[in-house]
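In the form predicted alone, a lone chain appears below as structure tokens.
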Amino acid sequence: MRLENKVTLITGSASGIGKEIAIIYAREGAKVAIADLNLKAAQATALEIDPSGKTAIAVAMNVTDEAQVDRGIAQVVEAFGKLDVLVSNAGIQIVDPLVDFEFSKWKKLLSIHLDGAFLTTRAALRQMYKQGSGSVIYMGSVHSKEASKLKAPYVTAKHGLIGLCKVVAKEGAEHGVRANVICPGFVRTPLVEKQIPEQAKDLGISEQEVIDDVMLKDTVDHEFTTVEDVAEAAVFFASFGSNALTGQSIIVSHGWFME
């Protein structure tokens, strides 16, 4: 198994991409902490993965709350003795033309994506530096590389994660810590399902046209990226055996964006 005895924490993992990463990490031998704003949902996911509670636990975590993040990381270390992998996955999406975007919504989205990544990274690094090893994985997006209409704060935040990752890769190297970014295309999660009618309304087109002409237009096979695709990339980064792969990003998008 590729992640045997690795202790992992995935934020926003009660559902969607985060949940699939947790499931596959557990399948590969890892101990998993399901960190989520919704504790009941996190507990349900942890029980689904391991009803005994020995290798999967739930952690209440609002990633924008400094004290709660620090407590959550401490809880994982207390339960499992260490922390090998952090997957900073928690995020939201809000779509609107920039000219109409409410400042409060801009700040909310950036706080969850960027403040959350900073706070969880800082708490994780404090433990990883003690151990002399660790892997930090950020959930970026094709929007870490490319822009789309109606998504100003999301694009800004996802670009920002690339910069944060590179700093962590440089600072963490002497402590045996790597940092990388996964950049998925459109994955048909509840987050994306919510966007389809919103974009249809804002762009004045049908929901099917949003799918065909916006979300999947530039893919090579007109297919959505799957949660399994993204989870496999997360296993790849978590299990890589040396510091040769750090400060990098991998695009999982059916060819929507290539570099």
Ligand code: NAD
Given for the second form:
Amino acid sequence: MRLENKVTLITGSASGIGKEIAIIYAREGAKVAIADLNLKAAQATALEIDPSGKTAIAVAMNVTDEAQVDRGIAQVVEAFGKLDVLVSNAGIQIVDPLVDFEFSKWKKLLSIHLDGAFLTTRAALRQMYKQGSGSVIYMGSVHSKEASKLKAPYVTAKHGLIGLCKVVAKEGAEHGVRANVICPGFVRTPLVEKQIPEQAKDLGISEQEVIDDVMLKDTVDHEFTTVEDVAEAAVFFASFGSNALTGQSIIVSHGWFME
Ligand code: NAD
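Okay, that was the form predicted alone. Show me the form predicted together with nicotinamide-adenine-dinucleotide next.
Next comes the full complex, and the chain you just saw is listed first.
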């Protein structure tokens, strides 16, 4: 098992990519905290992973709320005694042309992705520095490297996470803390299913054309990335044993974007 007794907190893990990371981390021996805005769904995921409640717990957390984040991290440390891995994964998508983008929606998206990453990182580092070890993983995107129409705040936020990761890598090194970013291509989670009809409407094309000509156009094999693919990358970063791998980003996208 690659994550034996590692204590991990994954934000936005009641659904989609975060949920799969929690499932695979638990299978690899980790203790997992399912932190999500949707507490009911988080509780259901925790129960699904471990009905006894010994190795999986649900944590109520809006990642944009400073007090809830600090309380949530404290709850995990209280339950499991430490915190080895933070996966900052919670996120939303809102698509619209830039000229029509409502300021309130811009702020909401940036807040969940960037304030959320900052607050959870800060709370996690306070614990990890005491321990002298830890790993922080950000859920970036191909949109951390590349742009698409209709996604101004998302592309902005995902590029921003790369910058935050590099600062954490530099400041965290002397405390044994590493930071890295995973950059997935399109994965068919609720976040993506919702935007297929929205993009079709905004671009004036069919839903199949959104899939073929927007989402998968530049992949090497016309395939969606899967939650399992992304979770495997999350295991790789969490289980890597030294500061040799820090401040990096890895793209899991069927070759949609190549560096
Ligand atoms: P999802 O909608 O399936 O899951 C997102 C989860 O985040 C939900 O459980 C939701 O309740 C939670 N959440 C939303 N706002 C929150 C908040 N303020 N506080 C705490 N939890 C909150 O989406 P997903 O596709 O699994 O996305 C997860 C991450 O992966 C996001 O950061 C997303 O940007 C990123 N990502 C997704 C794709 C993709 O194609 N699906 C590609 C690249 C990156």
